[in-house]
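As a starting point, one isolated chain is supplied in structure tokens, in the form predicted on its own.
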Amino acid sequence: MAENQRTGAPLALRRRHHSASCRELAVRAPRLQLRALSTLTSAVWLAAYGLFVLCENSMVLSAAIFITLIGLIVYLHFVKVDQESLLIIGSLGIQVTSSYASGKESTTFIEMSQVKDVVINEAIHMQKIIYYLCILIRDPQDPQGVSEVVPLFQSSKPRLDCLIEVYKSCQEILQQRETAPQSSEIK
């Protein structure tokens, strides 16, 4: 199993060949900052205390504490992606999984069968270019159609150098798929 790292500006990338047809590509965004969260934290209890002091009503600063300690529990558990990895296996599928930071795991597979290839797209969002590695779902009633596009990668949104990368690595399975025959061809 070779592995090795990419590391850009605060994300990375880690590859790891398991075999020729299987591999695992996975993007690490940085880690929560304690400093941020602690500043953010402090300032919304001092405010708090402000109104506090005010209108001298205890139910502004247990608010205050309440509604900071739920929103910092659905960020950990809902927004904040620490990883987000692709599992590529030539014969069986694909399997997306996001990893947040509150420890909960979110994992998507899709069957080989069902996808027709990889790529990268691009979209204009306020005035930039912004590159997206997504899986071109198989239409069943048309062979040649797209049925669904599934976007990967969603949360870190690596740049363009690390999206080629995965793809290229992405591109050689799929061409070994391609390649292979097919056991009810071999019949």
Second form
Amino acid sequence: MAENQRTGAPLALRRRHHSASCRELAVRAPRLQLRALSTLTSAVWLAAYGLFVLCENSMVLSAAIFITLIGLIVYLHFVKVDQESLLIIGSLGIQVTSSYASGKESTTFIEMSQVKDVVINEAIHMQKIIYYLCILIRDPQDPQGVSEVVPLFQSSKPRLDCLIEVYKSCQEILQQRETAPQSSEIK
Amino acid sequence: MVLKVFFPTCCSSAESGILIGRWISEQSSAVVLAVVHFPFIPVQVKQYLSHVQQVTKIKVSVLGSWSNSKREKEESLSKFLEDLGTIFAHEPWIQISKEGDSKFWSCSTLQKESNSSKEEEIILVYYDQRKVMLSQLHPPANTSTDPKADDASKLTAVFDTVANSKILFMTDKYDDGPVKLTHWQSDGVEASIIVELLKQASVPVCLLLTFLLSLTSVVCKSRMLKFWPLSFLWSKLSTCEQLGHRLQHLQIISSSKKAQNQTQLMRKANIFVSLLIDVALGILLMSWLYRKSRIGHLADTLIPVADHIAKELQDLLQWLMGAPAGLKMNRALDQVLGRFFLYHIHLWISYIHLMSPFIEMILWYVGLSACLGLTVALCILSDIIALLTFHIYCFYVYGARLYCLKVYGLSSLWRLFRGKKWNVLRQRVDSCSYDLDQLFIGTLLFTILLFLLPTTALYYLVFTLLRLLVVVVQGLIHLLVDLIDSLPLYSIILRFCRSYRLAAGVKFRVLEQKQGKPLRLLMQINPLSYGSLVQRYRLPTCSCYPKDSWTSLCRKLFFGELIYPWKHKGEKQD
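Having looked at the form predicted on its own, could you now put up the form predicted together with its partner chain?
Okay, now the whole complex, with that chain kicking things off.
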């Protein structure tokens, strides 16, 4: 339903309302294309075979297989993000999870007392303007200040219409907080 | 405000009773620590709680009631549980009830002044009591600067509550106290004879070690070793620095003072493990070296290699004295420089040959030092390389000094050319009117220096490259030594085997939901990533290499200033 800002690949946004104050929003990136993977692998192996014909050293072939395997593992484990989800629990905090294609999950939990606001920011990237959602972290010394900005959905980069939906449901929960609501939107 | 109940998973099968724990009012969250079973006498429970409060300094109180009924809900029991709220006054009185094997518990609160019109929302958060108790929370670096701000953090409060109430968990299944509790229990403390013996032995061993260390440090600090040539030598040999570093480590380990906090404890453990592994690797290396007379082979190859290097250097000098790469040098200066360096190499070769009968013996004794650890052996290797390439170092210094002189002469004469001079008092360039003969002499000298510059620059370039090669090899060895020295191995092993012990934070998982029942979350411990672990627990090293940036290094090389070992001395003189 949403699209990637840069590549235009389709993304899926899934919303789950667990209760009044607990919501989960997940952006799922397209799965790894088998065609692209096999093309890349065969290209590497063909290049290796060409080298092998030229220099007649079988080390080249085994090195090519080895490099492909290692590269695939590294790509699946550290680069390819399958799903990025945002779990907002009112009065507890916001949890940002990104799960990689290999099943590895990296999670950060930000407590509600630290969260100042969730906003949509715009930034100039190369020759165009892109929008991204970010969490503003409150500065412990200065309650009005912002000490850190945590960008969300960094790898899937959904478009503005998708971000607005996420933003609206975030704000609904954030407004339930009893602390004085701040509305310092940069949008 | 949403009410949060932190409930230990081990209590989910406990029999009916009352919940005891800590109420954190500013966050409106209740941390349940244990369940007290029926039957009990309220006075005894109150006494027990006050005793626990005294020991742990935590406000432990009765939070509410817990009913675990196998069959249908009994009307009388629920009435009784509500009545309990009047005995143990607590605001609000939390009632959790589990029916049968249902995963969904009903949860309600009871306010004394029932003026709250709307139903309060409740979140049930399950946590693993043992893991939370044993884990060490590592807050991110930016919040740890302000200790007051940390107190406001909810999770720290929850973690502290569970960790500090250790006294509550000390009793195991077989203890018969006045009150029956359910909470996480250790399966009894296992006693091992070996561990006990080791514990007993560690005290005298530490005392002996401390005594020996103090003796060694007294000897090291004695005045005999402080005279000029010796102290200079000590500061230049990396082996001595490494030994001193290890001595400090041993002193830290064997000190009888108790580690005050977790960081110091981890530091001690890290040093201990890194020392053990270092020595183990060193002994492995030694056993490899002394088998099959490998030392003899090494000594036999070392001399020919040194000879070969000297021969190559001679060839290089011969090449430089001719027309290197087709460049036409100043012949007279070229010959003088070349002969000077050749004579130096000649001296060096005769020195090596004088040494050759003793090399094997020296290597044999030096190899014994590997039992002090791999790092010491590596440092000795680096020192041996430094000693064997001393001629390259000398060439480099001569070349650099000559080149430096010329560059400075040229720059000052260039100022004379433009009618300026360097004002030492004001530290700036002033204009100045020169006489005709001054200008004449200056121009003459400038021309001479300019035409002689390529010859010296060539020698300087070649020897700098050689020197850089040696420095890079030494740097790699020192990098390896630093790696062994600074890697927090104990923390890494702990993170690998017991990942919950070092927590960066928590993560929540939403469990199955049912309409009308409270939200259920599972709190899990988010382990510290390896990168931040190494950053946090890294041991300080004796970094004896300069922290030059690349640009400043290039600048130094261009102006002919000396790099690497001389930098330290320059800093001290400043």
